[in-house]
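What follows is one chain in structure tokens, specifically the form predicted alone.
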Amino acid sequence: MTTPLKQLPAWKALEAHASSIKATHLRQLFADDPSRGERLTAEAEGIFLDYSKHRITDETLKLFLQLAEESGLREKLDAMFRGDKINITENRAVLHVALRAPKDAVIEFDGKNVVPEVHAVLDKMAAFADQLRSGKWLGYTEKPIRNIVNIGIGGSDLGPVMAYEALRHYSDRDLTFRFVSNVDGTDFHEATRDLDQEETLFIISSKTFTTLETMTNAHTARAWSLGKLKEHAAVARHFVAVSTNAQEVSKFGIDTANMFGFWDWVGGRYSMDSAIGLSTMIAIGPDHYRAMLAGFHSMDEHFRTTPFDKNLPFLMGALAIWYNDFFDAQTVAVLPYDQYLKRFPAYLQQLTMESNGKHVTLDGRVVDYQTGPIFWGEPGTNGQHSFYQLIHQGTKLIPCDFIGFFKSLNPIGRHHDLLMSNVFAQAEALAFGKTAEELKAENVADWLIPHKTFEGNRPSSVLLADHMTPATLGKLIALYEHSVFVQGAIWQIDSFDQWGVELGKVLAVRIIPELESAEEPALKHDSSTNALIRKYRAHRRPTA
């Protein structure tokens, strides 16, 4: 049995070290080490990380390197890349790295190289994307498809939505893209209300083709399409599937020749660079899509081969553990200073919290330490006029990841300089704050000084890249994917299952007939749930 985390010598040393450093202000750390800002940085694959504004010393990093060794991080990393079944509760390999491997790579699962299969699907996707983008794919009434609606949920939606927004600059502006995930009928209605059925293609993304929310929306989409197109044969020209269930796909009316598959070793939240990314490939074209995959792969190789003291995912994972477990920080704010990344924090919410929101270890012991922090965020500078007040002067410690670019894809006057000045200013203000003495020297009234004092000592990372490209997006996503892996490996949890998603879904299936039954059902829930169901049934008539 694995040695419990808190019994590892490095963990105990980190606890003692944290106690000794907590009272030290970042102002002091910088004063004692004038080269700190240049020294505590790392750069790889065009991504620059400044982690100098964290409440750490060289000793902190040394102890985390020791913790990595005691935790078997290198062995766990190698096991993932090797295709071992490290998702033990589902007996599955974790091989999203194979989705972006080059054609000549060899990554084996159960003795078989999976890379040729991956590229066969990519080639099939590319052929379809080229047909549609060129106008050669015609709808049932022989009109070209101009609207693409992706229907999925979770990883089948968050990834495609985020990637489309992030790479909109590279997208075909003659095509309209919409995304439907919520089972709330409003989502479907608003996504399709101004579209023409004759020019609309739906991508139904569901591995099993049985996901309740996705298939409810899929059947609504089919009824909407046939409301104008009439003939059931039209479905084959207006629907394609990302799935592995050929029987259900065919039963729905989709030609299985237009079914794009993926594999059990791809978790939903790690699937956006699989066939789940079909809408992304249609939007930006196969060449840009492959550039994105190359970006993923370059960060994979950096993570796999680089010593941990210069390894970007390791450094970010260690920092997340440092604050989560030794400073009682509950959240991490991700603050991209690029409008194209507006959906990136939402994407990371699933990646991080579904992966590491676990309360037992791999061998079933209840943890006696904190695991996954809450991830949240908003693009700068919008967030500055919203929640930054709490980050600067509130009572909660919130480590921040600032993401910025040296160049804008849309240079207009001074805009980008103003944007980036805020990145550097916010990180500086969080770290160093403003003292009562400084305010007094500025002749601020004594009664106002407590209100205008900034404690500082609030940690942040700054991530910089040249400009937003498909490759850069791939690198950023892979960076956070592997940071999540580092955290889960050290916490001794399974970062690749998601049993917490299941219970509510099971109970919902039980409740659905109780809501829809014409007769008063015999309810056997708790008194609160019973009362809520009865109240809903009494008021469920739709509004006009």
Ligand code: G6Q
Contents of the next structure:
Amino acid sequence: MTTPLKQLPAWKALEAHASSIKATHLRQLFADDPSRGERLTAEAEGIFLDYSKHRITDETLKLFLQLAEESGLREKLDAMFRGDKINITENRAVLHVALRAPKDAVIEFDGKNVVPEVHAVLDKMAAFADQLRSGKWLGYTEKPIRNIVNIGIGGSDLGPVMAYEALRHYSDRDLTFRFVSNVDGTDFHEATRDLDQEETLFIISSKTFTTLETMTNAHTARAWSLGKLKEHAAVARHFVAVSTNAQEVSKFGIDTANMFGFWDWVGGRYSMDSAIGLSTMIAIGPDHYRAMLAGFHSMDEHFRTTPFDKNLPFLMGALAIWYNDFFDAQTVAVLPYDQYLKRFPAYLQQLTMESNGKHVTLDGRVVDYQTGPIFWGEPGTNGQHSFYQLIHQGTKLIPCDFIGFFKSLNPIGRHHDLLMSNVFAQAEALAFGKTAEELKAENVADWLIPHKTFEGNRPSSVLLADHMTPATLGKLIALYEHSVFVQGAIWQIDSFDQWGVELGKVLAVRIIPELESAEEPALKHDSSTNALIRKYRAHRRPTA
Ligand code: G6Q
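Alt. form predicted in complex with the ligand, vs. the form predicted alone above:
Now the complete complex, all chains and molecules, led by this one.
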């Protein structure tokens, strides 16, 4: 049995250290060490991290390095890269790093090198993407496909949506991309209402090919297509699948020649760079897609080989644990100052919260410390005009990740300097605040001073890169993936299962017939659920 986390000497030392550091303001830390702003930084693969505005000292980092040692972080990391079945509750390996390994790499799973298979699928995706992009893939009525609709949910949707938005600059603007995830019919309707069936291709993305939402939308899509195309044979030209379940794919009527596979060892939320990224590849083209994979891989290598004191995922993971467990912080705000990253916070929510929202350790013990924080955010500067108030002056401590670029892909006038000045100003104001003395010197009326005072001492990281490219996106995602890994490994939890999500997949199924049956059903839920079902039945639209 592993030593419980709170009994590790480094954890105990961090507890004592945290209570001493809580009394120190960031103003003091900066005054004590004028080089702090340059010293507490790290850079890897073109991603620069300034972590100086955190309530830490060299001692904090030293203790986290000791915690990594006592937690066996290095061995855990090696086990993941080696393909050990570290997802113990599902008895699965966790090998998303193999999805972006170069052709000549050797990563063995069950005694077999998986890299050639990964590249075979990539080549098949590339051939398909090229046909579509060049207008050679024709629909059933011989018209070229112009619209691509990805149907998937969770890990089979959030990554593709985020990547499409993030890399729009690189996308083929003659093609239209839509994403349908919700089982709410409105999602399908609004995504397809202005599309022509003859020019529309659906990618049904589902690892299991059994997910209720996706299969419902897939059947609706088939009916919608055949409503105009009539012949069942049209399905082969207008539907492709991304899945691990060939049997269900062919049952649906999709030719398995048009199926792009992936593997059991790819978790849903770690799958955007598997065949689940087919829509991304069609949008940006195979060369850009490969550049994105190379970006992922370079961050994988940085994580795997760099000592932890210079290791970006480690530093970010340690900071997340620091506030979550020693400062009672409940959340982390992710604030990308780049419009292309508008879906990045939503993507990170799944990556972080589905991975580390766990309350038992790998040994099955209930934890006596906090695990995964809540991730949330919006692109800057929009958030500044709404929730930043609470971050600056509320009663909650919210560490922030600011993400910015040196160059804009759309350099218009002064826009980019204005945008970036906000990144620096916000991080500065959060850390240093505004004192009563400063306000007095500005002749602010006495009674207003408490309202206008900013306590400061609010921590943030600033991440900077040159400009948004497919490779940069890959690096950023891998950075967060591995930071999540660091946190989960130290918390001794299984970051790769999702029993809470599985529950949702079975619960609704029980209630569906109770909503739809013509006969009044004998309800056996609690009194609230029974009453809600009765009320819904009384008011629902009768089936035609
Ligand atoms: C991800 C989760 C979950 C999953 C969806 C879709 O890690 O397991 O978000 O991706 O439930 O599952 P399918 O791809 O099997 O449809």
